[in-house]
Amino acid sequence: MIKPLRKAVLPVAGLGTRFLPATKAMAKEMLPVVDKPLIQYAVDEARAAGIEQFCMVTGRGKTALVEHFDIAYELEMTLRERGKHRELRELREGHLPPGAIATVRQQEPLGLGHAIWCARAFIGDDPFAILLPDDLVLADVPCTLQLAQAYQETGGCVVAVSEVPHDQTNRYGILDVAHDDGRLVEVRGLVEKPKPEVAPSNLSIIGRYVLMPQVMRYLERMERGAGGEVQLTDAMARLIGEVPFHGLRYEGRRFDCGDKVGFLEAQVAFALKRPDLGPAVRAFLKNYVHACAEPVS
């Protein structure tokens, strides 16, 4: 029997580096896309699958990503006062309900594996959902509902996984493929971050995944991985022959948030993508193509 997928931890003790000074005191994953913060972008995502229950593994300085899922009476009593309806539906339309959050604290910051050991507790014996925020998804059926969706289908671990170019296989961690049908891939083995002449495939894992309880018992060995750090792709690849494995080709675009330039491209995709800014978008979009195309003096 596949036990229903109900938890999901979100690593967000990150530092935010690439973003300073924005993030010198504020959490990266509270940076908006367009009106809403990373966050909540995964939250969403989340709850559009079925999970009910979150765990934050935070750092210092992270308590703002707790209090932005609270009830702010004020602020909505000031809302209800003004007659700004739609202001407070969509503020809302965020809350969780009491205890669906809990958070740990990485007091180290000693890799993603190590990150989600630290949510051991939180995830018990029960299939859980990994959801990085930096990793923000652009698609008709959210992506981690088509995950779950999988997860139902195969059972075991489920990992989003997209197509790279060969020469930059040694950012990502990497599937071995023993069978592809063009939508599922059987998992053989998994690489971290492997040189591109000995990368098994180009198939990368993004920031998606379904997986199994019994991942922990490689966590705990704190066994350190590419960088020093504890990789959870190392522990993920001693779960294959032990439960099923496989990779999802997910629908949608996948936008790399930790970074400037990927960042910057979701905001405009997302935009784009609402009716209320789209037409104004896509209008002072056409000065900026325009004045790109006139040659240089």
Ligand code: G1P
The other form holds:
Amino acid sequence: MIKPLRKAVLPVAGLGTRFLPATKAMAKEMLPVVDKPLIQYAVDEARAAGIEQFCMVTGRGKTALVEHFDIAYELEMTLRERGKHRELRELREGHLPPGAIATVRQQEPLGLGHAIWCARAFIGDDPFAILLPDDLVLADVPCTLQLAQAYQETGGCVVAVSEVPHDQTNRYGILDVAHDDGRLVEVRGLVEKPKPEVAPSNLSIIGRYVLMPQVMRYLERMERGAGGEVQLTDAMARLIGEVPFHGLRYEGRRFDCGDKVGFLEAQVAFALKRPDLGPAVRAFLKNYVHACAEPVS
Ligand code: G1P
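And the form predicted in complex with the named molecule, for comparison with the form predicted on its own?
Then the entire complex follows, led off by the chain already shown.
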């Protein structure tokens, strides 16, 4: 029987050095894309896939991430008194049931694999999703829901994948492909950040996973991989053969919000999708880009 997917781990202990000074006193996952912080995109996406329990792997200076999901009674009262019903409704839609969020601390930055291992007591014997809030996916069907549906078909582990230019394989976890039907990819191996010359393919893992709890057994070994860190990819690779393991070419577009250009692209793409903002932003871009175009010599 395929166990239902109800848990998610959100690793949010990173320092966000690429966004200094914005992240000096603020968690990078609180940076908004349009008007919603990255962390809330991740939680909303997970909820749309049936996830009910969340574990944030946090570190120092990250309390705002947990507080963001508290009920802001005074604020709600003020909004009600002022007749701001739409704002109030939107705020309430974000409420999580009592007890839905747990946190664990990752005291030292030892890698993504180590962060996930910190959530082992929360996971117990259950399958779980991982969402890296830096990776934002614009999709008609939320990416984690696509993964959850694929997991219902295949069981075992399913990771979201997309093709990257060959010269960028050293930025991602890369698949060694056994069989590819164009949507689902049977995985034979995984390599973390291989150089282009030795990369087994150009299919990269994005920050969305459905994993089996057995991965914790391998993470526990604390073997150091690429960059001297405990890599999730290495522990997942050991599960191949033990449980079904697939990559899913998800439908949608991923933005790397851990990178300045990716973050700016996400702002534009998400704003253009919004009925209340799209037309004004599109008009601005057209005029502004035209005005800034380099003169043809
Ligand atoms: C992490 C994972 C990598 C994955 C990537 C997706 O890398 O280790 O396998 O492809 O996320 O964003 P990081 O971006 O933390 O270096």
